[in-house]
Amino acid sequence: MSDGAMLIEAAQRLFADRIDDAAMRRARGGEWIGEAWDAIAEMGLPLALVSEEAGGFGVETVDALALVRLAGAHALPLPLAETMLANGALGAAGLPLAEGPAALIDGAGLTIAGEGAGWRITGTAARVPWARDLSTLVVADGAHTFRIGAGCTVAERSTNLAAMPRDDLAIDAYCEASGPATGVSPLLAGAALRSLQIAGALETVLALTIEHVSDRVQFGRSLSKFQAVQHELAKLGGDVAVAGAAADMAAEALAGDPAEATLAIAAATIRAREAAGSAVAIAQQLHGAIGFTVEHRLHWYTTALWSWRDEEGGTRYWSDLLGRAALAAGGAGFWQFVTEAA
């Protein structure tokens, strides 16, 4: 078994034991489930996309990133995919690794200047994740990696559908040091974690919808055996498997060249952002009135989707970007845009 696959089978015994019913309600309720962060950071999870060299594992990209997919199907309520992207831009720019949870942002928005021998760093991130409960804020403008361990204050606390935490944070930060900017713009990677969380959310709740379509019965047999049922359970399947390619795509173009990522997780996030608004509207008919009670489980992960779904630039913006490099191709170069963009 390969390291890859044995992190990720630790990781899923991990989920299972302490990502249960109770421990989700509480996150819903606004708490943060400290005992699962301490279990996840004493396996070394956040530090999955840290090469062996600067602290980490030293596994493939590929087999990291399956980690987000999984923390997708369990519609994890911590940061561990941001954490594993903040790190993996620490260690790639040779800057200390995060003490506890982190997050990546574009400075894009900050005003970035140099003050003696460091760097000061001023300004409001929006819709920051899980920015309340951060030990450490990495910034990337392009040109350098900040890493910012003090200096931020919530300026206003907001949470997105699934009631994770996307807090504005108000920066007033100096920097001694910075290291080179790595790899993709934020917003990129942003885009490509939440297509693999798309993707193995997508997963769970087509398990929850085959289970309770297999367990109803009506009019003296089950859901499943209706023909009805059946068609739009071939067509949830189709999504589910639309939205994992589109994942597996994403990944591979976040572990390549970054050069010619763009194209490749644009096309990826916006089909398996469709993809989850279609799986969704089914597997919500299929269960009913149920699967909209902050009861059911389908809940907590039809929630988390429609959150991720508008994050990180959201689909009109893929859409755009897309839709733009389609156009400056022109009809000579369209064919080739689209196989090399696939």
The other form holds:
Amino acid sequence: MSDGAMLIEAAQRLFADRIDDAAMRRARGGEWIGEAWDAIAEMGLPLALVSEEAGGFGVETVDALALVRLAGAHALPLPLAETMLANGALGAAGLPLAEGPAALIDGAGLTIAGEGAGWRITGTAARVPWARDLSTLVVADGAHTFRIGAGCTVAERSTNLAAMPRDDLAIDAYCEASGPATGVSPLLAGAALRSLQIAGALETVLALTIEHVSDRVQFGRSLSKFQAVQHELAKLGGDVAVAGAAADMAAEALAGDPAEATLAIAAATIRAREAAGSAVAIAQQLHGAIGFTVEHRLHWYTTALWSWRDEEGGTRYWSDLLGRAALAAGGAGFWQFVTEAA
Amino acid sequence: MMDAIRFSSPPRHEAAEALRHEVRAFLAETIPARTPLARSDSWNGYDRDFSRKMGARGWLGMTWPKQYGGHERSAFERYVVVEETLAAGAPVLSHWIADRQSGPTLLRFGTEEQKGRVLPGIAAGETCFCIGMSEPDSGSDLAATRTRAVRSADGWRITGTKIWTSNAHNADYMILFCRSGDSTPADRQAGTSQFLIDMKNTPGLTVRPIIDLAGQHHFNECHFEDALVPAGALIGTEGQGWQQVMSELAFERSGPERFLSSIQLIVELIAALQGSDSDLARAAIGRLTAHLIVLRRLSRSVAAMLEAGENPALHAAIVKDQGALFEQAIPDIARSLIDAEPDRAATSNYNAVLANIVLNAPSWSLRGGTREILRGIIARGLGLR
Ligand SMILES: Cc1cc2nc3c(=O)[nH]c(=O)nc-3n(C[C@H](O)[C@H](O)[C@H](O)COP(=O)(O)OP(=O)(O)OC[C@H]3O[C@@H](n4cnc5c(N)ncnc54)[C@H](O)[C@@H]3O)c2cc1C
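How about the form predicted in complex with the partner chain, since we already have the form predicted on its own?
First the chain shown before, then all remaining chains and molecules of the complex.
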């Protein structure tokens, strides 16, 4: 077995073990499930996107991104994807890695000014994942990467539909050092990670739905015997397959040349999100009323999907970006555009 | 279970990408004057001369052994040729069916004599095929075929009617699927065989046109009345027709023709939107572009599976189902962005192409396996019975 496959398998065991129903319920109740985070950190997963030279342990980027997909499959209520990304940016910029949970945000909405030998960063960042629990905030503005360890206060606590923290942060921080900004923008990287999480969660939704329609009996047979149910399930399977392929495309773009990543990630993002909406509607329908309760596990995944599909830029934003580029290619240039975009 | 519907990453193939430029240059030079309306016929466009030129370039039978006129190139190179010709709306019908499925079926199951006689002509773009599967009482339920071949002293005597046979009026050969023995209550699919039918020289075979909804003569009814074919017309093994025909379907279901049927409408739509500053239009074009990019990835992934010798029947069904949803959604997206009355005779390319696409769209979720049949295959692939 390859190192990558071994890592994924170990992470799968860890998630299955630590992110059990009790942990999910606690996280949904607003608790930071610290012992699960510690176990994940212990395994080194938050460093998976950091190169070996920068203090990582040499995980291939595609394997690291497979971890994000797996985290999605568990609707992991912890900022693993965010911390991986933040550490990846810190490592690439030659800055010290984060000691705990971290997130990477775009500096575009902040004021960044030279002060003494360093920089002062001020402003408000909206809906930062797990802001209340972060040890480190990483800001990238296209030219520089900054590491912020102190000087942030939560201005407003909020959560997404899956009770994952999305807080507004008031920032007034001084950074002594900065590094170059490399790779794609925080928004593109964030959207790519969300696509992977979506693909993972959809696989769980499909598995739950297959299990449910096979077990549930009405009219003397299991639901899976009804053709109408089979066809809806086939449609769900199609959505999951499409989202999976879109997520692979986003992952490859993220692992490849940053100059060529934008359109592929935009396309993957749009497509995975649309599939998520369609798939969740089918899964909820096929589960009946039990799926519409907090007793059943389904909602952990569907609520996460309903939020992830609107985070890191909305669908309108990404469609506009891709549509603008396609229109600029013109009718005669459209096909060439499609073959070169991804 | 989840692995069953994962599509592996299609590899980047340098030779295929180089070929792409050659094909584009060839198309630009060979069909520069083809109208948008004609291009929107997609793979229904018929032009023997064009097919011969494709053959002369070595772009038909590309993956087949050289001894049968093939070129021993990869499935990826073939894929590029196929998608580029379709995207350009080139008139591919004369070679299309033979290159896609009849040739591969013969290559796999045909006798030496059949292969030597027929394959080189396909690769040269000279030989045109049609598919004889559907019958009046046997559509989705292919095993219900009633056309019957009976062994005789001089070969086989065939009686029955095939219907919806695309391009039968032009084709040189048909691969006929029919009954050659009896089914059993336990096995409805038993007792079927495939035959190579010479469309031009089979006494007792008559081909009648059926005009389709779009007003075109595309498909036909093919009636066999005690038609005599030689003993050597049997393809593969007597009684194995079902297994043979099923292996043909993965080739028939996963290609780019399953999502490019309405590409010409997208092209005209984008052309018509030039200069507009509608953010509604940008978002809509962005969305459909995303769909197309991902569909193309799925289809290329299936091509890789075929190249590796796997049988991606489930994946092919997913591609065709998703592809048809996409193709059929395009007219409504276009209609939401531009007000135009569909009219094939219109001088506006957009209006004419819209008409052709609207009229032909219903067929895309029927031919090659209906949406409902595909969904059944996918559900079974996911473990449901
Ligand atoms: C443009 C065009 C070209 C064609 N070219 C060819 C050709 O070259 N050669 C050839 O052999 N055939 C050809 N066909 C025929 C095509 O393969 C058939 O139309 C198709 O297999 C469906 O058969 P049918 O039309 O008899 O519909 P039916 O099988 O009668 O189906 C009618 C409807 O009932 C649904 N249905 C049927 N069975 C089930 C079931 N078990 N569960 C749920 N729903 C069901 C179908 O999905 C469909 O919606 C062509 C068709 C078209 C439209």
